[in-house]
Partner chain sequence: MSGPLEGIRVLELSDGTTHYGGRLLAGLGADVVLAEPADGSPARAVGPFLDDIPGIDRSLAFWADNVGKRSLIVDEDADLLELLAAADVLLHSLRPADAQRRALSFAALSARFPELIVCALTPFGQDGPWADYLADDLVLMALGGSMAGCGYGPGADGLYDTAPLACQEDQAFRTAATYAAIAVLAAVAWRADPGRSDTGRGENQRGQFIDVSAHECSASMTEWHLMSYLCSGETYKRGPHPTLTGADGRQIAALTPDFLGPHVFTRMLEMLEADDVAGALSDPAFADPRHRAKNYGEVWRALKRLAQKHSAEELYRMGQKAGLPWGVIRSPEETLDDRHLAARGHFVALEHPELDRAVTYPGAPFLASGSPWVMERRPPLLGEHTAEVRSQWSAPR
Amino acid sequence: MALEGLRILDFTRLGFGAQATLICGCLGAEVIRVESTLHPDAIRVMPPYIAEPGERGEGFGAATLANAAGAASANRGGIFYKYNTGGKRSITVDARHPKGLALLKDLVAVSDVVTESFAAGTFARWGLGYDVLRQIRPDIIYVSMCGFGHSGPDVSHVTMGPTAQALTGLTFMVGLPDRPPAGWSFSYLDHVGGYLGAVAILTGLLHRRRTGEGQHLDVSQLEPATALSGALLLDAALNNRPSRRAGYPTGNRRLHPPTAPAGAYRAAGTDNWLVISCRTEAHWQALVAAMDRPAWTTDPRFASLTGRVEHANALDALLETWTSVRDRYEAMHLLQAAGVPAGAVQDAADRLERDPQLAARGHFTSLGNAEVSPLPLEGVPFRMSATPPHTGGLLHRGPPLLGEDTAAVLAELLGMTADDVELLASEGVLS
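Would you pass me the chain only, in the form predicted on its own?
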């Protein structure tokens, strides 16, 4: 595997940091999660939980920290499962205990990369800042990941993905005209920021290979969001036009170039949708023919693209009378065969269970652990011919149980005996 032989001592939590080390684990790195039984990673105990066989889990809307108190296990958090495949191992160490801190420093000495995603300054207060890490191992690569990064006037503030999305304007970009912003649902910046965290790790490794030197890589969650809002920033800079204005966001409307019909239209069933986009006159004529030329398509208002754009609301309402009584996939195939750009809007079950392209690519791999039966999990979204990645990493297993690898890691890396580990556990060092 591409990163086989690389060891990452991983203090990341939640999604942002864990996504970065997940990618490295899928590429073959040995990722050792440093955790706590007293203060487990919030996504270990945050709903929705992976249900027991025969049970139905709660919906995704229950995924709040406030609802985490009722967790029956630290090993069934669904969000944790998503972010912690890659063959990660889990050890539990109390960094506040002097022996625990000494243990972590010993592990730093035999690791290539240290990653963490705490608020800026937290790691240094533990006694594990970069100045300390490089004394232990001069070529260590230290990757910190937090909302605002480790410098600037906002360094003391903390964020989570949805907060960062709002702060950078992304939340306002999504919604329907003249209605409150709808937001981006799940923590999109955990994914994007996590990928950039993985890039930082790889960049640090490349620099060390060339120079023999380590470095501190400081990854901010907000900055990739600013890049994603580039079109709005350009509009403001060049046209002095604010994003918060009447009719914006535009919802389904495609304004550049002006297109109609263009948007998501209701299909048969509950919350089923079909996207159609007629950018040319040929697309429109193909759509009309595929629908068997209903009478409303001869309305003079729709005789030209300019007219269709001007009367887009009326056109959408009439087009939805056709789409709303048809299966989204049947309509998609009918329109595509006629040369009309169209696609069914897929939900999670579609992607997981019924998408032939993802199935052909082997996108999902079923993995479990000692507490959870195998579940289909996603890995990295690319293939490598010479060094294939694997969702389960080197170990080919699902996310680790909390602390399940403590004894094995301490024995393998630090040469500790079972009696040594038992003594540390009895002293509260491994909690």
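Quick caveat: nothing in here was measured; it's all calculated off a predicted structure. Positions refer to the first chain, counted from 1. Throughout, rigid core stands for the largest set of C-alpha atoms superposing within 1.5 Å between the two forms. Compared with the form predicted in complex with the partner chain:
- Taking 2 Å as the criterion, residue 131 does not count as shifted between these two forms: its C-alpha moves by less than this amount when the rigid core is aligned.
- Relative to the superposed core, residue 149 undergoes a C-alpha shift smaller than 2 Å between these two forms.
- Taking 2 Å as the criterion, residue 302 counts as shifted between these two forms: its C-alpha moves by at least this amount when the rigid core is aligned.
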Contents of the next structure:
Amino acid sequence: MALEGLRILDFTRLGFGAQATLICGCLGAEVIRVESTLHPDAIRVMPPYIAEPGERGEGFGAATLANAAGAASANRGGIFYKYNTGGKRSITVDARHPKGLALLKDLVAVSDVVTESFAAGTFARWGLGYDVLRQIRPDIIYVSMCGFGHSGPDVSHVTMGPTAQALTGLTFMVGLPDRPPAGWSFSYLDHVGGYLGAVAILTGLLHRRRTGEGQHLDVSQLEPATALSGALLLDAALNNRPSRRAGYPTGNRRLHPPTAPAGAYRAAGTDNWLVISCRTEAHWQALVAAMDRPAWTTDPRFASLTGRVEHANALDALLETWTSVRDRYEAMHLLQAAGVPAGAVQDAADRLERDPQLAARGHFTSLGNAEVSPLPLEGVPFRMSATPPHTGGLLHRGPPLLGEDTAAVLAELLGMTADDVELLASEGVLS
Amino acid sequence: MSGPLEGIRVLELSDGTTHYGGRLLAGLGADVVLAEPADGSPARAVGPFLDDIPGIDRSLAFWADNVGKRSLIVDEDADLLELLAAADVLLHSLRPADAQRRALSFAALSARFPELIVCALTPFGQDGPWADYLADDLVLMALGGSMAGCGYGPGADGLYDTAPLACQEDQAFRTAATYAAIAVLAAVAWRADPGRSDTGRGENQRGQFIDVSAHECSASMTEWHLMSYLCSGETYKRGPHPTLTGADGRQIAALTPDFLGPHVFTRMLEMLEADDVAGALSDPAFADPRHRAKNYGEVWRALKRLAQKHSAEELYRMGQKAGLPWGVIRSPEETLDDRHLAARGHFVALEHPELDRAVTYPGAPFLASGSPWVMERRPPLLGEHTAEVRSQWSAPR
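Coords for the form predicted in complex with the partner chain, given the form predicted on its own:
Following is the full complex, with the preceding chain placed first.
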């Protein structure tokens, strides 16, 4: 695997940081999650819970309140399983115990990368700031992943995905004209921030290989997002056309390139939708033919792309008379066979159960652990011919139970015996 | 100090969907060269255009994703092969059949260039029943699941009168292009790793093929949606996310993450009491999360009372002072005025000498103490570096 031999001592929590080390784990890096039984990662103990056999777990929602204290196990928080594939291992160490801190320093000495996602300053207060880390190992690659990063006037600000999405324009970019933004229902920037965290780890690795030097890579959840708005910044600054203006954002329509018909159209059934997007004359002609040439398609208003864009509302209403009586998948396949870009709006159940492409690509990998039966989990969505990534990482295993690898890691990396580990545990160091 | 990819040559042959990934590689110091047809990358034809005047070198969409690259015009695939002899990476968006037809399949390329890393970013990947299907970003956002989770809530009758929504500006392809860049970095790292694992293909077979499916990338970015379904058997129904509207009509994202611990509510209550809007929340019963969960309407009513008294920007700062992950909803261009990003030196002005003006672009996606983001070149004019690249890439390294 591509990153075989790279060891990451991983203190990240929640989604943003864990996404970065997940990617590296799937690429073969050895990722050792350093966790705490006293303060478990919130996504280990919050709903939605993976059900006991034969029962249904709780949904997500107001239930997030019946939190940590109420969780029966630190191994059933569903979101943990999204972010902790990659063959990650888990050890528990109390960093506030002097012996725990010493142990962590010993682990730093034999690691290539240290990752963490605490509030700025927290890790340093534990006694593990970059200055300390590089005394222990001068070429250490230290990747901090924190909402606003580790410098700047608002360094104390905290983020979750939706916070960063609001601040960087991404929430604003989802919505219908002249209504408040609809935004995202999930933390897109936990993913994107995590991708850039993985890029930062790889940057550290490549730079170290060239120069022999380590460094501190300071990843925030804001900076990875600013380039996601594409041309909008430039259009505002150069053409004096701010995106905060009447009529923008334009729902599912795209101003560039002009495309019509384009959007989500009702399909048969309740709240089923089909996306169609005709960018070219060929797409339009193929659509007309696939629909068996309804009379309205000969309307002179729709004779050119310019006309179709200008009369998009009328066009959409007419097109919907065709889509709304058709099954979304049947219509999608009919249109695709004719050469029209089209796709069903799929939710999570559809992806898992009704998407033959994801199934054929092996998108989901069945992985579990001693407490949780195998689940179809996601890893990295690309293939490599010489160094194939694996959702279960180098060890081909599922997300770790809290602390399940403590004894094994201390034995392998620090040469500790079972008695050594037992003693530390009895002193509360391994909690 | 230099970028970690200094000396790595990337040839980008693309319909535009890979450009964002190529830009990341350029920022890491790679020599990224766009191999363009005589009429330019299709992205050059996409608006908006500078001063709204279309032109091959005036596309702002092209500019945004091509900072730091060079451009060369390639008329024939034979020329392309010559360039590939000197390249480390080919980043392309060719469909499998097109690659085959042009003798640019990985099999053909790796026979000639065993060290070449080839990364193909396509809508659905190289194989599978949908491999030949057509998709733009809207189709990918639909199939991938983002759209199903985004949009306005249902009406009083429980029925939706508005469609699911996709974010503007090609987010599925941006995610895919980011994954392409990550995979290329991993392949470069492995290729240069003296202790790399043996694939049994012989010492000189250090190149490889990277197959990025934008559909898979899009399908893997909906955070908790899949796990929620696996846990509960229910799929998420799109609807409003928590926002508060300030006295100025602007909104903030107003998360109250009680699941992080009891301190979250304690500090929120302090903020509300200081502003005399806590109301019933001052009742000690609300310290109990179970009571709070049952009466969450009271929490929300108090927050709305707070919101009515302050502008969105003030609410953002007040919430943050109380440790809440609140953020004012900005339009993208409003980030240009953010003091924090400014202090971190995020936005970078690059000279466009032919226009006699500087243009401000988003800069480093993270701060690297040892290998700063490389951002020196404005996006290339079409074919601007044809002679220069040909000469440099044909010389021995």
